[in-house]
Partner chain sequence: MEQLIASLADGLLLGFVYGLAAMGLTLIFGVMDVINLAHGPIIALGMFAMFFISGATGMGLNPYLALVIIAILGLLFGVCIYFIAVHRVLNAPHLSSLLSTFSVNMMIIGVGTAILTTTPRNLVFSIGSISLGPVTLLGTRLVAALIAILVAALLYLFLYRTQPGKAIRAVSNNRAAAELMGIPSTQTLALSFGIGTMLASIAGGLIATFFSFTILAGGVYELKSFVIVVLGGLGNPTGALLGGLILGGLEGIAPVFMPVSWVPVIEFVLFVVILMVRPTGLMGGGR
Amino acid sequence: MSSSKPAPVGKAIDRGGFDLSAFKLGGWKYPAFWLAIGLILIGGFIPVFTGSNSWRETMFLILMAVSLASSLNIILGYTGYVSFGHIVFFGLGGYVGLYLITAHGWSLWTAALMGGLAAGTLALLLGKAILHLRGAYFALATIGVNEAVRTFINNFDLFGGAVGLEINFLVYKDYGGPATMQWLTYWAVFGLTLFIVVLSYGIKFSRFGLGLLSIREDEDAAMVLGVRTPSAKTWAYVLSAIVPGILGVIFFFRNSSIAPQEAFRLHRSIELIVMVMLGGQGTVLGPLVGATTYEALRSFLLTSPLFKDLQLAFAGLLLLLIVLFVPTGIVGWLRSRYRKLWRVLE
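Will you show this chain by itself, using the form predicted alone?
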């Protein structure tokens, strides 16, 4: 009888690391995967069942938050690198996409792909420059990157400087008018949410993901075991940046304008960290649970006359409470308390 040994983690990463056989070896069999997909499908079709534009706008924001949090989870949850500047990919993608639409007449879809490519390219360059930093040094570097890009865009005349870019409403005629465009962009975000959740699940249960998790637990030990940590971290960073770049194009196209102060909000990056940690970093369901919970709380605070100016204060307080009392998040707490839910909540 012949037997084959699995490739070492390091070699798997060198080949690209995205071992799709992870699904064949049991990934698809996990109830957690189907639970995540089911929740997204149910939530995504609520506006269709209700016929409510209000529900459509609410679910649009929730799905976008889930996508952004899930993308951040690839670098924060799987690799352990806390990025306070993740929103820079969202803003840069939005700017690149809207510039191509307004100045060169590109379609939304091709511009969105270019926005994702621009964000991925920035992440590739940044990854080689700052991912050798660890802990607080990396976190501070990501804040600096966000502010540097915001300042550059603010003084970049090609992108409209401090004023930003605006879309002529006549452009929406190519998409059936503003009303139809609202639904088109909604379904685009819905599809991206499904994609990033499937990608996140595939990464976690691949040899590439095993390498990332080993980096999170002990980077030096991971290097000894054969993981090429610079390459693994860089590609995780790139993968975490592409979807935010695409989302930025769709979001600002939907809003018809973009400006530096809207595209590179530092507090939005902090909110994404809260979402990931609230749900459970390093889990697939965590960003989904955390983003939905936080967006519901945020909506309540913004519409409450008493608390509307305390949104960020609550976010900070919530992050403190999570770190002190529930460091594994909602999903992690449920898994530790109810062992039978171990395979259902992943």
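Superpose the two forms; the largest set of C-alphas matching within 1.5 Å is the rigid core. It should be emphasised that the depicted structure is a prediction, and the values quoted were computed from it without experimental measurement. Residue numbers count along the first chain shown, from 1. First, how it differs from the form predicted together with the partner chain.
Put the two forms on the same core and the Cα of Ala315 is off by 2 Å or more between the two forms.
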Contents of the next structure:
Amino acid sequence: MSSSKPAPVGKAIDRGGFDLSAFKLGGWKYPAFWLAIGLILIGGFIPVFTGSNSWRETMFLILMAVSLASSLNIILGYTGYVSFGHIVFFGLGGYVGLYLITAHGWSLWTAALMGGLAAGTLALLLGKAILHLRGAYFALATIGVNEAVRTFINNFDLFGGAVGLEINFLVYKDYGGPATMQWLTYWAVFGLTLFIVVLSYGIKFSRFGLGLLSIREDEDAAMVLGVRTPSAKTWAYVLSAIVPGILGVIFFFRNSSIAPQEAFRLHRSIELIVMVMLGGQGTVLGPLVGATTYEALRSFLLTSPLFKDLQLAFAGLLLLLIVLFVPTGIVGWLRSRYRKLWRVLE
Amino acid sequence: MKRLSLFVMLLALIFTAVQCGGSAPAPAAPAQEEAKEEAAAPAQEEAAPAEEAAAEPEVASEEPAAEEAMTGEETVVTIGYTASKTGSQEVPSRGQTHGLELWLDQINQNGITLADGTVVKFQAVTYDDESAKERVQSLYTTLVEQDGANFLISPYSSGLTDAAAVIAETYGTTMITTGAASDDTYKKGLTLVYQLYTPASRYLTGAIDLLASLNPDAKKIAFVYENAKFSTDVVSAAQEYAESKGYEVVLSEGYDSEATDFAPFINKIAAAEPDAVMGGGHFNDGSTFARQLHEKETSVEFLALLVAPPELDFAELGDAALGVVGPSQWEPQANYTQEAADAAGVEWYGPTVADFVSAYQDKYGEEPGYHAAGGFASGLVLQQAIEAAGSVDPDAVRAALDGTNIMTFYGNVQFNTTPEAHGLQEAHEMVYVQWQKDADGNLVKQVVWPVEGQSAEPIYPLAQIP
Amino acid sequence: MEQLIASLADGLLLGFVYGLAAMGLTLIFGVMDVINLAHGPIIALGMFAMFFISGATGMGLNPYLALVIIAILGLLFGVCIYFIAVHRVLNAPHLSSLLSTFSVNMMIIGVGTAILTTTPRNLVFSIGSISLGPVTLLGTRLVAALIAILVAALLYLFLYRTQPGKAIRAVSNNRAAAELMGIPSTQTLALSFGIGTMLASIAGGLIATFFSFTILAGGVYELKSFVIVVLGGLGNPTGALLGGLILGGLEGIAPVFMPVSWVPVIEFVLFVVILMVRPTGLMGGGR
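Any chance you could show the form predicted together with the partner chain after that form predicted alone?
Next comes the full complex, this chain leading.
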């Protein structure tokens, strides 16, 4: 598969398997780390350089896609578990956050953290419950979880049921009015994107991450070699859920309302998988490249009259071609094509 | 060293990719509805058009109606909106866009001539929102900032309008909403958003009044509705109204948006034996519900459904459509006239119903539905406000919108001006249609409520009992 | 009580059809370990095939005769999908086959929406109804359930009494061993994928005789198929039919005791719980 180096899995992972020792292993020496950070910094500051709010909105969508895809990559790319319902964390986080803001007057920031916490807790519970399922069974279960949560919230009066929750516009005054609020939330998403990329990097070069990679390659062998697979998988799942939870709160706060049908769109989950696959699963740069390329392709296809109606079919064809011919994605392909890039692309 | 240069090159490469991706929606995307050259004209922003007299005429000379330019200077107002050209809301959104485009055609023949001789013309910029929330804010920001939209029209559906309204308020740009019926949007402190549709809370109340007038003895109502924002809003308000009128709500159940099997609901209805069944949601589920009620030969004396009955396609149900009542924002049979306006003591404005219907039919070859009427009316109300304000200054237009109290082909329009519910539609009323058979046995849509607007007597009770 | 019986009868009749659709999904999984995520759109294509072959605007053939044509088309279509999207990824990790069948899903939906739009279609077709005391059974649903049973029986005969059927079972048991015994595994796999999609498209055709549909309508039945397959055990076709009955029965009974909108919540929670506790399904795995 796409893993670069044989995963050294000699040592058991202590303390439940969660430890970020990336920098001990020298991850920062790789140019890849600085490349990823640099790209996000440059992209993130485009709206400042151009002074354009339209650019800010475009970059907001791209950064959001990048961070969602990067967080999915932790469970999908590193651990090899296909989560078809990853958007459930985004939706649930959004709901918890908006509930706290509208019903209890919490500030966006604490509510966002609670959204992340709620998503993480769900992942923790699910991890205990469904992560022992392998392959297709797990994928099916994640679809089931997303649908179960969506149909439940549709009936759940505390969260507004089918009507959803609305944010009073006056709330934005606490954040310096809507215009400032949009910049604030933009920087929050920017920060989250940086965070998730650093985290992805850290995980990949930690023992914990190596344990995950070994689970992906051969879970039974990893277990025999002493990786505590259940707890490692669970933590990977939790880590991949927190950022989507926080993002959900920010996104729906900005949009001033949330409703079940828009919060748990299974289609969005699939788009995230396409992004990760396109860029290269299991690499740090992959989701970044994949999400950006996918968003760009989408807006191109949408504005081209020929492909407008067929954009979904086109995305499908693209996905099929990747799966059949370039299963390692753009970054993986570049890596195998140009060996010199190994240390640059990670 | 080699590695470093490689690194820098790659960085540059990916950066360009990012930039291409991001810039795609900006220059390439606007589907300019009007002549391209107008885009060059600086959009009129401030209240003092006279001072800019010198700068304007050469732009005006490129206009199709160039003669006008001789008499006064011309200013172009940009209207921005997104339409759902793909995705689930494609059909109703298309009607809305058609209506608005028809208005643009008509207004740009002569423009609006203001008191100072300035001629105001309009151009529209639009994008596809894919019926999904993700891109709405980004697109509206582009509309306001890059395309210089002076006024905004809402997307179709309340969810997307909520997202767009935030942008309208942020940039202080007035937005007229159509196809967005939810009450909540206007009750959260917005100041620049004006609603044309009768709000959801008044969608079905007329059906209850109709039922009362048809059968004073009716006591029990069953509500079966789509478990989604719009229909739930409508039904909870209708339920409250029904209870206040002394009705007993014997059943109140929501169904999933994708529901195709209504058997469980129909069995429950049969068990509850209501005098009337109300609810529905959107076209697909509503028409399926009506069809299955008919197939199961359920005895229902009065059936009122949201959204589906006013659509012409509803007639494809055949006998299952017969007698079904539905609320509509507007119908071609509606009798809003100059006389009606005089009688009600409000100003009449714009084309007559017949003029609108025939112009629409000429342009698109089909009868306009209420989405189309709403789209046209959104332009018309803006036009009226600009005329009343005598200027295109945003604040003046806003003040004029606040003071609007008119009757048009689309009905009455007046906005709430209290801070609690600013912009909520106050005056516009629903009409209620019923599918009936004409002399030749063809299904036709008739307006049965309110009484003043009746084009036929309502059928009651429905003869679905075998 | 009357309501309960009426509701249960409705649910069970539908259950047979749901079960038939799920059999297609579970057969493919049993033979080649692939979850066909294009299942929903294939059901929808079955509906549209019915619409065009026997609808008033189409050729106007009797719907039940049309099913034969739909079955053949479904089989051929499945074989095509197998060679285009599935064959190459059979030995790759699960993710690959999930994604490649999902890409087929996207292509069908994408082209389908562009051509057919999302306006709902109806096959205006009725063969009356039968009243048994308080229960009114719609003729179309009754016949659909009977056909579903018939097709299931034929499938059983095919798998246990014919040469290609035995080959499918052999490959499903142990592909490598089957190949060693001289069974042409590629043809057999393609055939079983084709039969899987054939079952789905027949189910779609049957559903079209009583429900309205769009190209997106298959999604609901795909999700139901997942639930059924898990109830009956992944890879177990007879289990799927039973699973269909359980689901249909549940959909019939549950609404009597609670708001209907809670029923899907129960279904999906049940689905996840069964996966968690007994991933081989209530009826046990097929292998």
